[in-house]
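A single chain, nothing else alongside it, follows as structure tokens in the form predicted on its own.
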Amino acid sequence: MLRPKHGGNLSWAAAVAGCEPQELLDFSASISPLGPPASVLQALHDNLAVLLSAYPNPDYGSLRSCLADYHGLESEWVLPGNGAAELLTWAARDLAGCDRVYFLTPGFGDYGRSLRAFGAKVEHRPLAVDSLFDSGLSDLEVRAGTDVAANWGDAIATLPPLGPQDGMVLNNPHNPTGYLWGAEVVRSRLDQGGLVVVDEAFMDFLPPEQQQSVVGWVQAFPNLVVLRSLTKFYSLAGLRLGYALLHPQRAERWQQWRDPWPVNGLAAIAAEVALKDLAFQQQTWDWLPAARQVLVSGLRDLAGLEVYSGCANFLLVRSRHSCVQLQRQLLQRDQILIRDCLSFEGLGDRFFRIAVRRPEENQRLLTALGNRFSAVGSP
């Protein structure tokens, strides 16, 4: 069985660990451990027979209206998809028509996959990932006007001007670091006319007052596409649901390219119910910061590991030792799966990524890592 390029491949991990998939503790997929919301499970239960036996509405009118209301848009500005990955494919087809496409690395592997599939002319712009670990600053200081923040901001601001035939792909918050760019940094690119695709798959994990979303500019800039995911925040990865916010003419063009019924009926009703579950949203915003900080502190107590916490529901960790070897050890000895970073261009075998999970699960990971890395200050 080939090594997976994404997190969450429990069949592969179980084969390595010698156990059943359900026995694994999965830190490799950045999915909320709090969901799915009870309201969604109830809705699926109540409508299961009908949804399984009927085709979905091909226009997804109800789902599009619900998503549009959530963002203060009209429904023609919304295009649901079979996960954000499907919509990224159509974004790449559009970007393939550009003279050049700027891609900040490391970045989510599906960007490269989709761009290569359509022969896009990609210019890779490396980010100074090591600076996040080497600065000696807290994560809030990193994001607040320091040289590191300027360095990362400059990665966008100092790109050559985006001409009408240029494009750019940006992930915000950034995967795999969790770094958050200010919305105004993105705005500087939009004024130049090139196609800008912003993947905000993890933006929901920030409380509304902390988010740096560019969704509010979609109607003002026909060259802006924003991709969103409902599978991570609401723990609905198996249902595959994402959506794009984009100009209606572009949405129409994408619709012509794809198969009918890309979103199944179960996913559609789950999304409508989830977006209305304000209590679940607040529970997530209350849970994540404290759980993330405890996990960060525990990792920083281990010699040989360095961590940048960022602002998402995952952490990027740098190790002095092989993370592929560590991944295998954790699977075979502890039945814990972490995400290696081999598929993130520019990182390699000294980085791994872990999701933030419930406190008792995070402690189980820290204990397992503590058996392999000595405490800071110990002989």
Ligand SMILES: Cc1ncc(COP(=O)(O)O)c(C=O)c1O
Given for the second form:
Amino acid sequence: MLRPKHGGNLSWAAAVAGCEPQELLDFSASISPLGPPASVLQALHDNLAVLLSAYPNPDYGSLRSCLADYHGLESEWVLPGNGAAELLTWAARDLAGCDRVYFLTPGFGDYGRSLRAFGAKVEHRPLAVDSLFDSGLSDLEVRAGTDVAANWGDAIATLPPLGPQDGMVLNNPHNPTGYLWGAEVVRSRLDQGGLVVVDEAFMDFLPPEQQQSVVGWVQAFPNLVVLRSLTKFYSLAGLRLGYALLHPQRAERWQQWRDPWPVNGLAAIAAEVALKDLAFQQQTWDWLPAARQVLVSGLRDLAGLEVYSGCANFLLVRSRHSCVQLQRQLLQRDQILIRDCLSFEGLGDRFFRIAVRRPEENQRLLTALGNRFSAVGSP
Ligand SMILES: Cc1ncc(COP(=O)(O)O)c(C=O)c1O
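Okay, that one was the form predicted on its own. Can I see the form predicted in complex with the named molecule too?
Everything in the complex follows now, all chains and molecules, and the chain you saw is the first one.
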């Protein structure tokens, strides 16, 4: 079986670990451990037979209006899709019409897949990932005005002006670092008409007052597309549900390119119920900062590992030793799966990524790592 390109490939990991997939503790996929929300499970249960046998409404009127309400927009500005990944495909088809597409690396591997599929002319701009670790600061501290902040902010601000024929893909917060760019930095790229696709798949993990979303500028800039996902925050990765916020004409064009029912009926109802589950949202915002902080502190206590404390529900870790080897050891001895970073351009075998999970699960990971790395300061 081939080494997977994405996190969450439990069949591959179970074969390496010699156990059943459900026996693994998966830190490789950045999916909330709190979900799916009970409200969603109940709605799926109550409507299962009807939703399985009927075609979904191809307009997705009710779902679109729910998503539009959530963002204070009209329905025609919303296009639901079979995960953000499906919408990325159509964004890439538009980006392929640009003279060049700026793409900050390392980045989520599916951008490469979709841009290549349509022959987009991609210009890679490497981010200084090591500088995040060398600063020893958290993301919020970094953004407060250190050299690293200038460096990472500059990665966007110093791109040549985006002419009408240019394009850009940006992921905020950034996978795999969890770095969060300020919304104004992104906004500064919109004036000259180039197509800007901002993937905010992990933005909802930040409480509303800390989010740096550019959704509020969608109506002012027809050249802006924002992609969002419900699969991570609500733990619905198997069901698949994402959406784009974009100009209605672009939404209509994308709609003509795809099949009539890209979102299945179960996913559509799940999304509507999930968006209304304010208690689940609050529970997530209460859990994440504390759980992440304990994990960060535990990792910082281990010699040979360095962690960057970003804003998302995952952490990027730099290791003095091979992470592929570590991944194999954790699988075989502890049945724990971490995400190697081989598929992230420029990272290689000295980085791994872990999701933040429930406190007791995070502790299991820290204990397993503690068996392999000595404590800081010990002989
Ligand atoms: C940055 C980023 N964008 C988009 C996606 C795809 O999300 P979805 O499950 O909604 O297709 C992922 C999945 O890992 C991701 O990491």
